[in-house]
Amino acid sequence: MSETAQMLLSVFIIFVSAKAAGAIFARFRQPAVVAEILVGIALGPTLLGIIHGSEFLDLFAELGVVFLLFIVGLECDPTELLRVGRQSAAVAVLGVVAPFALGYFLMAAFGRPVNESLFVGTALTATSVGITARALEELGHLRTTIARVILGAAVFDDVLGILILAVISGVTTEMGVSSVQIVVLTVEAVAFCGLSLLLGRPVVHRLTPYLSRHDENAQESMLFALAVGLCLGFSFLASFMKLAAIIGAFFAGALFAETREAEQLRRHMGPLYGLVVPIFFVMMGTRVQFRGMTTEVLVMGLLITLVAVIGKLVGCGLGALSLGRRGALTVGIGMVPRGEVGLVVASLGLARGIIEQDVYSMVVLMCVVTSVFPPALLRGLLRQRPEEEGPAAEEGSAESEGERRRAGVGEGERD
C-alpha cells in the first residue's frame, strides 16, 4: 500500500468511527468527546494497534485543536465578559484557584517535577460548560439563575485558563523553571491578549461590514477566508512568540464573537470543525497507553479525579453561596466537566515532554470520568421543568444572548 493510500485509509478509519460512536453515545445523552477518545484507545497501541501517530496525523491533530480553540473563542464576546457580573467572576476566579493549587500540591506531594504539577494544576483549571449547557437545556434550566451564573463564570474560566497556559507552556521546559522567564512569559501573554483584541478588534469590525456589499455567497466565501486566515495568522505569531498556538486561534475567535456576523461564521465553521476536531480527540486517545499501567498510576489518576471535582465543587460553590447550599452546589457540580479543554492542555504538556506518558493518562481518565458523570448528577438536582424566569431574572440581561449562544455550540456541532 502506498504511503497516500495508508494515509487516507487512517483518516477514513478515525472519521467514521468516531462519527460512529458519538452517534451511539448522544443516544445515551453522552459527549461525542467522550466517544472520540474512547475510540482512540481502541483504535491505539493498547488495544488494536490500527492507528499508530504519524507526522501526518499529527498534524492534522493539530489543526484540529486550533480549529476548536477558535470556536471556543467565537464564543467568548469580550463585551459581555465585562457584563456577566461579580457572581460569575467569583466563581470562575475560585474555581481555577482552587483546582489549581490543589492539582499543583498533590503532584508535589507525590515527588513529581515542579512542571509536571504546573500543567496538571493548569489541566485542571478547565471547564467544558458545553457539556453542561446541553444538559440545563434538556432540563429546562437554560434561562435560570444558576445557568446564568455557570454560564457567564464559563467565559471568565476559559479566558484565565488561556492565560495560565500562555505562561505555563511558556517557563516550563525539560530543564526546569526560570523565575525570570516567569515574570517575562507573564507580561508577553499578557500583552499579546491585550494587543490582539485591541489592535484586532478595529480591523475586524471595519472588514466585516465591507462584506456586505458583496452577494450572499461572496459575502460567505470572504467571511470563512478571513476568519480561517486570522486564525492561522494569530496562532503561527503566538507560536513565534514562544506561547501556544491555540493561544492565537482563541484570541482570533474572539475578534468575531461581538460581530453581527458571529452567528453566521459558526454555521459555516461547523463543517470544518466536524471534520478536523474529532481526529484530534482520536488521536489523543492513541496516546492513551494502559499496557504496563501500574496500580499507583491508576490510585494516582483517580485522586487527580477527586482533586479535580473537589476543586470545582468547592471553589465555585464557595463563589455561588449567595444562591444557597443547593445553587451553589448546582453551580460547583456544573463546572465540573473537563471535556476537551483539560486535553488540549496535557497532549501539549505531552508534546513538549514536559509531562511523562503516565501522567497524561491520569488526566485522560480524569477528563472522561468528570464529562460523563455531572450530567447525570444535574438532572437529580433539578427533576422540576421551571418556569422561565420575568423580570426578576432579567438583571444582566445583556449577557444572556450571549450565554444561550454559547450553550448552542460545541456539543449541538460535535453531535
The other form holds:
Protein chains: 2
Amino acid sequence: MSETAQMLLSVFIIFVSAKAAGAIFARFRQPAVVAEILVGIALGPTLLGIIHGSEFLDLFAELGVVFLLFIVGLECDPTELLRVGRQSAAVAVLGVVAPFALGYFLMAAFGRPVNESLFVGTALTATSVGITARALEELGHLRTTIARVILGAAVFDDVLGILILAVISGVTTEMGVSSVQIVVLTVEAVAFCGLSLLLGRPVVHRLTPYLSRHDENAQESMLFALAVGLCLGFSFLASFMKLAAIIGAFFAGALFAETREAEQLRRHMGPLYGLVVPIFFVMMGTRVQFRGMTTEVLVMGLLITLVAVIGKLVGCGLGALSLGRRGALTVGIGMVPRGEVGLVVASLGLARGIIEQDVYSMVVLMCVVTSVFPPALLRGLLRQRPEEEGPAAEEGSAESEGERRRAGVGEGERD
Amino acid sequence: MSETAQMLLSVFIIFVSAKAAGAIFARFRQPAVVAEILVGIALGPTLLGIIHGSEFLDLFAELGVVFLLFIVGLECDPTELLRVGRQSAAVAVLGVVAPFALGYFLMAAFGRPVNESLFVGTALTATSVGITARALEELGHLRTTIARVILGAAVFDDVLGILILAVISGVTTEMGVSSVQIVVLTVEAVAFCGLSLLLGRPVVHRLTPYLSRHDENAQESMLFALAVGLCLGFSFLASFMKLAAIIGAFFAGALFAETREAEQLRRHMGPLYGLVVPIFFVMMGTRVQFRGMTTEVLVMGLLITLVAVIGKLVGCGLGALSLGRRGALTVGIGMVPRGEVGLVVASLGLARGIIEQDVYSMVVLMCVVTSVFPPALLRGLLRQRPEEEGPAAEEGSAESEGERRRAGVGEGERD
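Form predicted in complex with another copy of the chain, following the form predicted on its own:
Once more the chain from above appears, this time first in line as the rest of the complex follows.
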C-alpha cells in the first residue's frame, strides 16, 4: 500500500471509530472524550494493534491538541471570570491546590522522581469545563448559582493549571538544575504568559474591529486566518522556549476570549475541532499499555483516581461552603471530571520522558473514571430539588442564551 | 529544535504567508490560489529554501487536496447540471476534448512519453469554477445566460476531468501494459466511479434525513462526521485501487451535492478548507524548480500555456456559438482559468514519476497564467454592455440567492 493510502486508512479508521463510539456514548449521556480514549485503547498495541504511532499521526495529533487548547483558551473570558467573582476563585484555587498537593505527595510516597510527581500533580489540577457544562445543561440547571460557580471555577482552573504547567514544563526540561536555573526558568515561563497577553492584546483588539469593516465572507476568513496564525505562532514560540506548545495556543485563544468575535470564532473553529481533536484523544488512548503492569502500579492508579476525586471534593467543597452543605457537595462533584487538560499534561510528560509509561496509563484511567461518574451523581443530586430555581432554569431567557450556546459548543463539539 | 517546534514553525510560515499574500492579491482582484502557488515558489528550494518537503507536510498537503476535491464534488449538483442543460454540456465537452487533444499532441511532438503526454492533456481539461464565478459576481453578471452557461460548463468540466483522470491514472500505473490490461483498468476506474455513486447515494439519502431528527448541534456534528468519514473512506478505496485518492474524495462530495444539507455542509467545511487547502497549494509551489531549466522546456511551457488558452477559447467558443460571436468569446474566455484540478493532476503525475520535474513546473506556470488574465479580460468584455441584462443582474432576487452564496463560497474560501 502506498504511503498516502496508509495515511488515509489510519485517519479514516481513527475518525470513524471515534465518531461512532462518541455517538453511542452520547446516547448514554457519556462524554465523547471517554469514547475516544477507549477507542484508542482498543485500536492501539494493547488490544487490536491496528493503529500504531507514526511520524504523521503523532504530529497531526500534536496539531490537534494545539487547536484544542486554543479553544479552551477562547472560553476563558476574563470579564466573565470577574463577574462570577470571588466565589468561583475560592473554589478554583482550593480545587487546584488540594489535588496538586495530594497527587505530588502520593507519587513521592511511592518513591517516584520529583519531576514525575510534579507532572502527575499538575495533571490532577484542571477540571473539564465541557463535561460539567453539558450535564448541567441537560438538567436545565445552567442558570443556577451553583452552575455559575462551577463553570466559573472550571475556567479559573484551566488558567491556573496552564500556569502551573508552564512553570513545571520549563523547570523539568533540564535534568538536575540548580535552584538559580529554576528561578530563571520560572521567570521565563511567567514572562511568556504575561508578555503574550500584554503584547498580543493590543494587536487583537485593534485588528478585529478593522476586519469587520470588510464584507461578511472576507471578515470571517480574515478573522480565522488571524486566529489560526496567532495560535500557530504562539505555539511555536512556547515550544521554541522549551515550554509546552499548548501553553502558547491557550494564551492565543485567551486573547480572543473577550472580543466581540469570540462566539463567531468558536463556531468557526468547530469543524476543525471536530476533525483534529478526536484524532488527538484516540492517539492518546493508543499510548495506554496495560500489559505487563504490576500490582503496585494498579494500586497506584486507583489511589491517583481516589486522590483526584477527594482533592476536588474537599478543595472545591471548602471553597463553596457558603452555598450550604448540599450546594458545596454539588459544586465539589461538578468539579471532579478531568478531561482534556489533564490528558494533555500526561501525554506531554510521556513524550518528554518525564512520566513513565505505566504512570501515564494510570493518569489516563483517572481521566476516564472521573469523567464518567460525576454527571450521573449530579443528575441524582439536582433532580431531587427541581422546584428551587425551576422556572428560570427551564425558560431560558435571552440573558441565558450565551451560556446555552456555550454549553452547546461543549455538547456538539467538545465532548 | 524539537520535531514539534519544527512542524509548528513550518505550518505557521506556510499558513501566514499564504493568507497574507492571498489578502494582498484579493485587493488586486487576483485569485488566492495564484498567491499561494507564488508563496510556495518563493519559500521553496528554488528561491528562499525555507520550506522543504517532509513526510508530515507532504501527507498533510495530501489530506488538504482530498478535502479540496470533496468540496469541488460538493458543488457538482447533478440537478443543477441538468437545468443548465445542453448548452453547457456542449461547451464543456468541446472545451475538454480540444485542450486534451492539443496538449497530448503537443507533448507527443516534443517526443515525450505517452503517459506523460496523457497526464499533461488531462491537466489541461478542467476549468476553475471559483475564479470565473468570482469575476462574474464582482461584475454583477451572475444571473445572465452567459454566466449560467459558464458555471454549468465549468462544473461539467470538473466531472469530465475527473473521469479522464480516473481512467488515465488507472492505466498509467502499470508501465508497459497490454491492451487487455488497459481495458480492464479502464473498466475498473469507470466501475469505481459508477459504483461509488450507485451504492453511496441510497446511504447518504437515507442517512441525512435521519440526522435532521436530532437537535441542531447534534445534527451538524453527525452530518460532518458522515461527510468526512465518507470522504476519507472513498479516498482510501480509490487510492487502494491504484486510482488517485482525490477521485474518491470527489465522488464522496458529489453524493452530498444534491442533498438539502449541501449548503450547510459547504459552510461547515469552510474552516477546514481554509486551513488545509492553502497548505496544499503552497507545497505544490515549493515543488516548482526553475533552476537549470533548458530553453526547450521554457518554449514547451509557453506552448502548453498557449494550447491551454486556445483549446478552451476554440472548444468552448464553438460550443457557445448560439450565444452570438461576442457571447461565444465571453464564454471561451470565462472558461480559460485552470486552477485546483489541473494542479492536482500535475502534482499527482509528479508524485508518481510520470510527469518530469521540468514539465511539472511548466504546468504550474500554465495554471498561474491562465488564472490571472481572464478575469481582467472578462471585466473589459462585460463592462461595455452593462444595460443588456442590467436590472436583473443588479437587484439579485431571492431566486438568485443560491448562486450568490455559491459564488460567495468561491470568493471567501475557495480562491
